[in-house]
Amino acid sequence: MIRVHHLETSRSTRLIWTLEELELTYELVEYTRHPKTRRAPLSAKSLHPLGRFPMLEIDGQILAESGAILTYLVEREGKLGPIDGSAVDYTYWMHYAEGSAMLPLLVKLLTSGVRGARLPFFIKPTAKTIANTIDENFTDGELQAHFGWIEQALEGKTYFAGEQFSAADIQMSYPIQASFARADVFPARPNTSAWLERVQSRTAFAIALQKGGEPIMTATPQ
């Protein structure tokens, strides 16, 4: 039995995508964010102490963390892993997605939330100034550096680990999709745009989107 614990508008759409690529049968258990806080429900902590998504029930255990889950599935099924000569790139991008690329995106999400928050009129200018300062001194520069590097790394490449689609592409999909929601920070990124169009044209992605919904964050993350 394979069961996916899926939170709406979250990274766990990647897990559904992976299972569809692997052609595995699974049960989808859906969770809804709190309408005001946009946080995950507290009931998720009955599955894992952190209560964060995605979570996968498989082989008598509950797995958490996207990279760990995808790695387990790749090794279990013997599919979507690196091909000859691509192991270094594959491993790098599998870890880079959450280890590096997501940090400035999350900070930008928080600073945008501060600027749009309903605050007393005498506090709002100070809050906006703090948010703008964080973005000017850290966030925007980090976003440009990271996603400029991704654009450079995709030059002349079909996928992140070479010419074969792999779990590294699924893992990298979330930060790249989220980065296009911040398009005002970036110049044109033809390599990244072509890669995104390529992977989103896959049948398994379309099925995952239909079942799991739009993965991109628009509010406070869980």
Ligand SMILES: N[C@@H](CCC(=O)N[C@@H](CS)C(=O)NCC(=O)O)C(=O)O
Contents of the next structure:
Amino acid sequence: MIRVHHLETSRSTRLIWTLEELELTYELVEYTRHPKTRRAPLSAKSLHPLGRFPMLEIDGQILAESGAILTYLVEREGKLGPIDGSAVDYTYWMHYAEGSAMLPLLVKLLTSGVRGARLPFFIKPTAKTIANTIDENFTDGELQAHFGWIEQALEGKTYFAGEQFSAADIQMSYPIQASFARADVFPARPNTSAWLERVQSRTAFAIALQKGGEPIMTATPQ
Ligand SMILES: N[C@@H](CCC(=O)N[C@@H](CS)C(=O)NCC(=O)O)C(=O)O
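Same protein, different condition: the form predicted alone was shown, now please give the form predicted together with this ligand.
To see the whole picture, the full complex is given below, headed by that same chain.
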């Protein structure tokens, strides 16, 4: 039995997408975010000590961490993995998505949250200066570097691991979707836009959206 523990507007839409691509039957258990903090419910910690989503419940065991979950499913089903000669790219992008690309996006979410936070009026200018300084000295440059690199890597390529759609595309979708939600930071990215359109036109993605909702939260936490 496969059960997906799914948090609204989160990475777990990516797991629903994968299961739809693999044509597997599963049960969806939905969780909502706290309306103010946007954090996951504490009850999720009864499933796994970190209470982070997605979580895959399979044969009585809980597996967390998207990259681990997708790798497990790809190996179990023998589908969506690398084809001949693409293992290097496939492995790189499977790990790069969460290992590197997500960090500057998360920092940007936090600094934007600080700028928009309801704070005592005398603290607000200082908080804003700190958030701006972090973005100027780190976040904005890192965002340009990472998403510029992704744009360059997609030049002349159909998918991240070559000519065949793979789990690496699903894994990379979340940071890329999140980067487009903050599009003001970037110049035009034609290769990335074309890739996103290509993968989002898949039937399994449409079903995942229908079942799990939009993966990206646009409003910043208050
Ligand atoms: N690297 C982890 C990240 C897991 C994670 O942070 N998930 C977010 C959802 S996008 C979450 O559960 N957030 C709940 C919270 O922060 O309370 C993965 O890829 O699974």
